[in-house]
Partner chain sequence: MKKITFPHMGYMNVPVKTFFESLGYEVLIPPKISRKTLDLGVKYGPEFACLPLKINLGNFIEAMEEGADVLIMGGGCGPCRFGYYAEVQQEILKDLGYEFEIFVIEPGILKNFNKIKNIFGNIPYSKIIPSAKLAWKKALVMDDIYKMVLENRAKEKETDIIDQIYNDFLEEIDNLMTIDAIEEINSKYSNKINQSIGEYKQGIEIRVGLVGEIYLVLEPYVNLDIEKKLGQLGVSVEKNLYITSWLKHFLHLSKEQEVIEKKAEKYLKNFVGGHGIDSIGNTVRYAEKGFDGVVQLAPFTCMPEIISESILPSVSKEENIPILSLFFDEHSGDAGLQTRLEAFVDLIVRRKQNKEGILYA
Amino acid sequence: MLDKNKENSYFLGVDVGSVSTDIALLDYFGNLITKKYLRTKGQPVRVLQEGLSSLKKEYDEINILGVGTTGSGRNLAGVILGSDVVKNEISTHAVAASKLVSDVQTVIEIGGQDSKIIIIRDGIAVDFAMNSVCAAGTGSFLDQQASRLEIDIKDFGGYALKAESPVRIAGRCSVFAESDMIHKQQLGYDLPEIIAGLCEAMVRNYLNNVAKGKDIRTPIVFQGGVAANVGIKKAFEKELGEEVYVPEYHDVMGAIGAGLLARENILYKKNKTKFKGFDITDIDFKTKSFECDACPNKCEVVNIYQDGQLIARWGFKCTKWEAV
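Just the chain, alone, in the form predicted on its own, possible?
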C-alpha cells in the first residue's frame, strides 16, 4: 500500500507547440493519470493557464513533485510554470516511447508543423532528423485538406481505408500535393482513392525527406497528432513492409516524456521542485519582443513580464541582454 505522500503526489509534463498545448499528469511511478490536448491558437500563455485551471478543478488536493516542459514554447512554459527540466522534443519523445515500448528501435513523430524520426538503440536516442524546408505531411496540411473536402479530420483516415486502388499523388511538398489532388478530383477519381493517395504521398515525402538514410528497424512507434490517422498508419506499413505501433496516448507523448524526465530529476537526483503552483493561473503574464540593432545579428529579443515585472528574456546571441 502506498503511503499518503505517494498517493497524492504527481509529476506534470507540458508540451507547448504551435498547433497544440499538451499537458500530462503522471503519478508517482510515472503512469499517465490524465491528459489534456488543447489548441494553442497563437496564445500559448492563456491556453496553458486554462489547462492548469481545468486540472486544478478536477483534482482538489494535488501535490506536484516536479514539472518538465518541451516543444517550441518550452522556454516560455518553463519560466511561467517554474519548470524543473526544459528539454527538446527529440529527448522527450524518445523517453516516452521507451517507457511504453521498452525495445523500441525507431520513432516516427508527425505533429502539426513538423516531423521527426528518432533512432533508438539500447534505450538511447543515437540519431534523429527533422523536416527541413518542406513541411508536407504535417498535421496542419492534412487539417486543411480535410476542411477543403468538407470531411471531419477524425474521419479522414477512415476514407483512405475504403480505397481499392489509391491514386498516385505527387507529394514532393504541400503545394504540389494540393495542386495534384485538385487535378485528380477534376479527373473524376473517388474520394477514398484520392485520400488514400494523399496518405501514401505524405508517407513517401516523410521517408524521402525526413527519414532519408536512416536505419529504420522494428519495433516502430508512430506518435504525434497525425498518428490518429489510420490511413497514414496503413500507408507507413505498406511502404515499410513492417507493423507500425501507435500508442494509446500518441497525441501527448512529448508531454509524457517531459513529465518522466522531471520525475527522474526529482526522485533520482534528489532535487526540490521549482514549480510555482496552480496560482499562476491568476497571474498576468505578458510577452514583448524587439529587434536589437547593436550589431548585424539583428537578434529578436523576447521579454516575459509577470505582473509588469520582467522575469525572463531570450533570443539574444551576445551578453548585452543577459541581465534580467
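Go ahead and give the structure of the form predicted together with the partner chain, now that the form predicted on its own is out.
We keep it simple here and write out only the one chain, dropping partners and molecules.
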C-alpha cells in the first residue's frame, strides 16, 4: 500500500534543543530532502509551528508517513506533533551517524549546550558519555568568546587556521580558559594564535572530560553545531592524529536520526503514524508552569494546553499531578 506513494511520502524528524530547533524531512528511503535549523529562543512551540508551516508551503503535496522527535524538548514536541517515536539525543545521533558513514566507530558531537561521545561498533552504539556539569567546549561558550574578541563566530575557525603556533591556553574549565585567554591577549599575542589556542584548549578539555577512558577509533565523525568550526576540527585532528570527518548536514543529525527511527518504526514494525497533520500550525498551544507548594519539594509543574484543553503535564516528583 505504501509503495504506491513512495514519491511524495516523507518522514519527519524534529530535534528541539534549548538553543536550536531542527527539522529534517526524509524521503521514503531515508535520504535527507531538506532541513531547517531554527533558533529556539525559549519558544519551542512557536518555532516548531513556524518551521512546519514553511515546510508545508515549500511542498504542496506532502504525505508524512511518520514523525520522530528528539532533544531536550522531545516530549513537548512529541505531544504537539503526535510523534511516533520520542527518542533521546544520544540514540538519534548514533543512528544518523551510522546511516551517513556506515562504518563509523566514533561520534564526537558538540552542540550549543551539550557535548557527547558515542562509541559505535558494527553499527550499534556500545558506549557513550555526555558532559555533565561543565559547559566549556560547547557552542555557547564559543559564541561568548567570539563576541568577547569582537569577531563573528562564522570567522572563528578561519582565524584559527591562520595561526602559525597556537598559544597554550589553560582549558580545565570555561572560567579558566576565559581568564587565561584574556591574559594571553594582554600579553600581545595575535588573534589567530589565541583563537587556535582556544580551539586546542577546548579539544583537550573535551578529550579529558567527556571522552575520558573511551576507546576512540576511526572513522571518526564530528557533528553538531560546533562541527562547522574548522578550527576545532583541525584541533581534533592534531590532537588525535587522525582524520575527522564532518558530514554535510552535521548540524541537524539529531533530527535526521529521529526521522530514521520513525521510518524504522513505521516500515519495519508496521505501526500506524500518530502524526496530527500540518493543521497543528493553526492550533493554539500554550505552556504554563507553576510551582506546586503542596510539599517542600516545590516542583515546577509544566502544563501544555491545546486550544485551552490540558493535553500533557510533567515536572512533578510525586503522583499528585499524574492525571491529565
